[in-house]
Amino acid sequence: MAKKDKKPVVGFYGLTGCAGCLLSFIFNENEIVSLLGMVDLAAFPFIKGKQGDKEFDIIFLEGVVCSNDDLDMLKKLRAKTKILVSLGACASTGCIPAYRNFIDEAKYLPLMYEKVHRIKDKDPKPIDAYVHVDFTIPGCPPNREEVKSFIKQLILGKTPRLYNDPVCVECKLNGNHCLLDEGKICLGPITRGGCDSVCTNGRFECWGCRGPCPDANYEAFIALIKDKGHNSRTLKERMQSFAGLKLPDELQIEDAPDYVG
């Protein structure tokens, strides 16, 4: 970190993705003003251009690695920052782009556009599959207050900590009726909270964008969902949608026949 009498040099960057994590932050002018009061903002897409070989104290990186260009950029950023933070679901879990890892290539290959020859396609993966990541701020997109709180804790010399309780804890505190009781496949019991149960507050089931909570009881959860009449294929696809690459390798969800419509 930078000396206490000097603002930490911070950069925001993005790999392949929708840029939603960055856009959700800059859409609010007050958030940027607040950020500038805490740090030396040296790079931010749409606001400040890339700073060449400049050294950083903290880099927030969104997006997923899905090409050699992404990987090259990731390694360069890792080399010039003291702290690398994966920002959002794509960077931390692989999110929706990583769902391609669970699909037969023959099903998506015809949909891929012809790339420039020098770009080598890679299976989409989060950034910690390739380099060391110091901290993670999950979510699709991450909460702006989380980003600001994270920066404040680092400036104060504290170690930021992820929220480890499942979404269900916040959902209960917010007085929501359990969507599982309504027959919906809600991943709240196995998903890391910290989002103030924003989706379930609106009666929309949790899809697990913040990744698995560390003590998730998958066996009990899978048994519960199956007991409510959902088939294995539907459950498996839901669990893989946002954080499939972060599920335990030994996790077994009995396959069900493909739906024929």
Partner chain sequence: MTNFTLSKVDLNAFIKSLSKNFDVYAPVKDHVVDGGSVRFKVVSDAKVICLSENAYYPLKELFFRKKEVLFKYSEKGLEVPVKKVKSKAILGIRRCDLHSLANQDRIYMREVPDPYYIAEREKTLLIGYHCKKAEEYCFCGSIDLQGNADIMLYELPGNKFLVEVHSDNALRLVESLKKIFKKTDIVIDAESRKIEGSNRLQKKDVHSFYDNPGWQEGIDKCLSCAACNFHCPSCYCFNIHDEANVHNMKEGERIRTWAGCQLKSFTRVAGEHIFRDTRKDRFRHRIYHQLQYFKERYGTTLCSGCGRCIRFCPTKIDFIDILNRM
Contents of the next structure:
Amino acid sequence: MAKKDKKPVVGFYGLTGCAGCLLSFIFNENEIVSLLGMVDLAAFPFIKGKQGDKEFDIIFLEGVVCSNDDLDMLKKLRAKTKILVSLGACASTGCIPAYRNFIDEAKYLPLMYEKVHRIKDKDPKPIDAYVHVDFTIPGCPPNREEVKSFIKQLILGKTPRLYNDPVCVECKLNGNHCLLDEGKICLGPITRGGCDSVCTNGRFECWGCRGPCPDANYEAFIALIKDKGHNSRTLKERMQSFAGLKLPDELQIEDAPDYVG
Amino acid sequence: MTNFTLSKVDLNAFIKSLSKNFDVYAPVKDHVVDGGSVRFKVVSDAKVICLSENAYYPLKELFFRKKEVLFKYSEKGLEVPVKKVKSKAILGIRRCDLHSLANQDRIYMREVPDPYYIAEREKTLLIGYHCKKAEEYCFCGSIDLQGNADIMLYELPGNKFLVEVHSDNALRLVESLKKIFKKTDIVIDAESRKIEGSNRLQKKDVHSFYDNPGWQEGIDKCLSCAACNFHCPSCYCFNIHDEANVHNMKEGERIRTWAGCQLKSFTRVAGEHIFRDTRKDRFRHRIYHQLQYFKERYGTTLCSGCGRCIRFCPTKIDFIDILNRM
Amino acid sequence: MAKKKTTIESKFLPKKVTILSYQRESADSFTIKVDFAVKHEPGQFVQVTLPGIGEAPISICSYSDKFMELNIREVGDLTKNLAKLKVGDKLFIRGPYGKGYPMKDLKGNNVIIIGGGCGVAPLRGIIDYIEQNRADYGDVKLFLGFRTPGDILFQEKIKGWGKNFDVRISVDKLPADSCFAGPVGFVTNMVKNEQIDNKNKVVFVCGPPIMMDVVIKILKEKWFNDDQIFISAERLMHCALGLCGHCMIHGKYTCLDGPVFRWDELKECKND
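Structure of the form predicted in complex with its partner chain, please, following the form predicted on its own?
Whole complex next, starting from this chain.
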């Protein structure tokens, strides 16, 4: 257990992203005061200054690396902290921004804001493509319980563990009706759980925002979806949208030539 | 014991009367929230009851809770929470689910008396329903079914049930409702107790199949999602973990939750070694536990033949087919 | 329907105990003595709890109904946190559980004990037992293997064992600055090179799975029968009551039917 007089120094930072993952910490409305009592919160966008020279015990970092500025910041933060936690899908899998890796440049360049050209610097990648990441809290956004539980476990002296079972486990425990059986393309069986199956609880199919489940059986899953009469291109797009960069390289989803956005 | 008849018109009056002392559960079909599947829910009106389909999720969750607080801990010590439970009357339980419930009772009431389970289970009134015809994946006819309801309902011509009473309490209850339960001489013969078309499993002794190459067939389709475990009315494995109270980290709860043996995490030990690593090993373990291990230890198969693990498997892996081919 | 109302105690509820002594054994293991006074067999185990951290099975390494000693290797959350405790601190224990070594049935035999690393812990209970019932057993030979001299467990105890028993110790690796004089190499080599026959002997083996496999192969080459060999199995365990299912090996619950198995009970299905 951490000594009473020394709370871990914690910082929240964001690279290119929507800041939604940072909110998954704030969303613990009823526990936020207790959580803040356990840690020394030294940095949080809009709430607490950036304190550039401070040394951290834990940094929660959201967002994707898609510019040189992002990469500089990532390297600086890695040097300043003992534990680096990738917070959310962008930092962990690349998420929607990384979908750009699968589209032709000519298709997306005209869609960009005119003045924000720095996001062209690099192909968007999750942070573990560049630096060592100690822990991952995936999800778009992460389950607020996970962020809370992560801090609790570190304070108790436990090693936080990533949930390794598929989304189906929690979906079944939540008593949902299987959306695959309803003919929908639900990525639950190949997606890492830990989200409390929040989407399927609302009868919306899983899009795989938490990245692949380590024990995923892709061949069987792809065959199942095709069997249900779905277009393999639709399936490929769905599987690539949140976790494309984390899918196995050799995975064959569709036989058609490269799809251009 | 004497048999009775109950007109289906009077089912509503029966439920109303039960509701005075019990939470009355019955299978209900809901298209909006449950995608058209049948669930055991608290009912106050017979209109919503659907007896024509077996329930999507099994009954066990009413007793062997998905999440159970084993004890609370604090600086003062450990304390088992006192459960306040309203008695349950459950209507429309099929023979397969009664078998599973008998197995769960065996484990959690007799082998290792479990106060959490017993608190939920002990004052429960079970009202069974004899389904006449097997559904596509059912194979209860291949299983030596155990387990009895307090009251058993059989379909009779003329929109009626034949009512068999199997316990003293149930008899008192039925006799107190003279207006709706009428004495009868009709008895159910052995032939009518069978369920048509349910003998799918030809090979009941799996003992010699352990190394059979047939296990690999179909297992390539397994997604390792553990749907078979969580839909199973008999599976009784669980995990235990501690959950600290965020407001005072010296307090918290030890919690028991359902576990699935089809997941790698089920046999993962320190050092990341997984004993049943392949899908085949995990699948075969489940079938062996269902059809052999439990029988060796306790005398009945754990499996009840309800077929849920096949029907609700996303890829419909039919282990009956696999076994029959061996 | 309704059954007579009785208060049933939860089998999951552990008892509070105090640490009486704490001995560091090696860089990653230590032995604690607690005031948990229960009758037990050597080779049985207890479930140790630190509230908030969790619960784990730990084998009993002593043989006494007045106290209990537990040798613990720091591998997981619970054991790492147990290591931070000190004399006088409290923890929670329930048990003992499982089947231990059937010492009473094995009276009159010569005993061979083969242990590797933290697998020596449960075997220590046998040695304590034999010391207390010395007349019941013949010759006792111990083959103990550790990674390095710094990993040798129970060093004080082992000195005492040397007076009564034939004790052999080997280390896998010898650091340059070590003054260890015994053989270097796997414990399995010591067993292989030893002239032993199977007459009136029982063998107790505990260690990493790979070591146990090799030892059993060697014993079979020396014409030992399956029912002369006893091993201790390791599985994930949550309840220790024969319920939770995690520790099941081909229908056998490690927590009820084990952790000690006679080799013929397990040889067909040890990987299941």
